[in-house]
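The chain below stands alone and is given as structure tokens, in the form predicted alone.
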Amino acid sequence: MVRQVTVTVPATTANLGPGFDCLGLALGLYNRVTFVETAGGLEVVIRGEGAEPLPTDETNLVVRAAGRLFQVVGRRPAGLRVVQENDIPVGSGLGSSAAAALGGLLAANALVNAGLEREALLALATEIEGHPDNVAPALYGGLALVIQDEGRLLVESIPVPEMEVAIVLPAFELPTAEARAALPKQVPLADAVFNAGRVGLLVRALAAGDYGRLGMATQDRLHQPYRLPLVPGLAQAFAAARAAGAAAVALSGAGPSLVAFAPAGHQAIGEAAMAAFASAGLESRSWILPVDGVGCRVE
């Protein structure tokens, strides 16, 4: 019997303004991994977004987390089919190499009746990524804060009422290493304490979904203002979203795209920040998308 598997991972906003590298929200955006075990080999085939630049041989990172679980595990199929449906844009501060991660973690783990728990999932993930903060949201669905902890990893689910997001990105080429390279060293304690008292009112008024405070609440001093000035209009976009009712905007994970919280409106939003990015001379995409509350599936 030929034995495979499926797993659904969805995409993810992180950082959300304040809560740099602590917090995601998990989105209504997929990448799907099919694993089918054969008689020997690698194959790869990659559908929809990434097709073309991904690598189809085992530096693929798909392949690499499967790699990575095998050896954790001490087994691994004789062969390797591994189809990527990708629904995620690469390089958009939508969490897609944390999707490519939990999908070949979660797939291989699955294939090979490995019984690895989402903690250990988690952990792995982590260290493939470098940082938990779109991994958590992508397995435990919804909103995630997680923290380190003496080389653990603590995650805190915290239910959110139904509700959608705009989602803009620019055609701009923003890699997360030049991203982290622009941020300082050390910040003032005046920003870290701007900071602390804003991701506590953000999981607040998410979890209340009070629009009201979320302006207020995705205020940040620690990484957006050093990030922004890095996307052409990507100021300008933020600026055209509040105009067009926007409750409050905050650079998506490391960007460029942006997102943007609204009890309604989110066509008319969307719009306005594609604009500015034409304005300053950028073609855009956008997205309306739900919370996704569940995170991975598997099948």
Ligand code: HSE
Given for the second form:
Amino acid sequence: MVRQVTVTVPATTANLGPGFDCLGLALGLYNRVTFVETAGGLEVVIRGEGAEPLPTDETNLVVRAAGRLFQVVGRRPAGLRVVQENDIPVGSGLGSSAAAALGGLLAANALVNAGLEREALLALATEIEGHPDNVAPALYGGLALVIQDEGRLLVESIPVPEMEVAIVLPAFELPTAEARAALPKQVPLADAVFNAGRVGLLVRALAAGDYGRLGMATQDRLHQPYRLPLVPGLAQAFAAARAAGAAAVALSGAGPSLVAFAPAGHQAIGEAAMAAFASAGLESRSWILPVDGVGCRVE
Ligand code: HSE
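Next, give the form predicted in complex with L-homoserine (HSE), keeping in mind that what was shown is the form predicted alone.
Shown next: the complete complex, the earlier chain at its head.
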């Protein structure tokens, strides 16, 4: 019998304003990775987002992640056919790299019956991809707070009510490395205090579905002030989304996409942000997405 496994991994929006490098939310937009054991060799097929730019050889992130798992457990298939069906845009701030790393790890884990638990998969994905604030919510679903403590990762899953967000992605390349290089090495104590209070408020407001507090709770002084000027029209898109009724707007991950929270009116909010990008000369795309409460699924 041919061994075959499919893994579905959600997109994520990390940071959510003040939760820089420690908070992330899983969204209902997915990549699917199918592994089929073959007699030999490697074949990679990519459909959907990233079909053009993503490599189809050993350097492919899904393949690298699978290779790492096979190495860790000391077992590998004779050959491998990989099919990636991607709905998560690449390089967008929506966790496509975390999704690729998790997709490869979980598919490999299931294909060779390795039985690694989620904690081990979280550690491996973070080692490969580098951003636990995307990896943790993608793996566990919902809102995840991730703490790094002397090389160990602690994840707290925080239940949130059903909600939808608007995502707007401008056609602008902003590599995460570049968005991180724009940040200062040190921040004033007042800015650290500003963010610390808001992270607490944000967790409480999201858990309670309290849109009235979300505007203040998503304010940030650690990364957004340095990153917004990197993308034409981004600051204007934030303002336009708010004017169109968004209760809160944040940079999604390291950008360039933004995430807007509102109890209703997501379509108009998305269109307002897109119009702001258009005024700055950028095309953009938008999505209205529910929060994913489940995380990765293996079939
Ligand atoms: N938290 C990381 C950053 C990105 O803002 O640079 C995770 O996507």
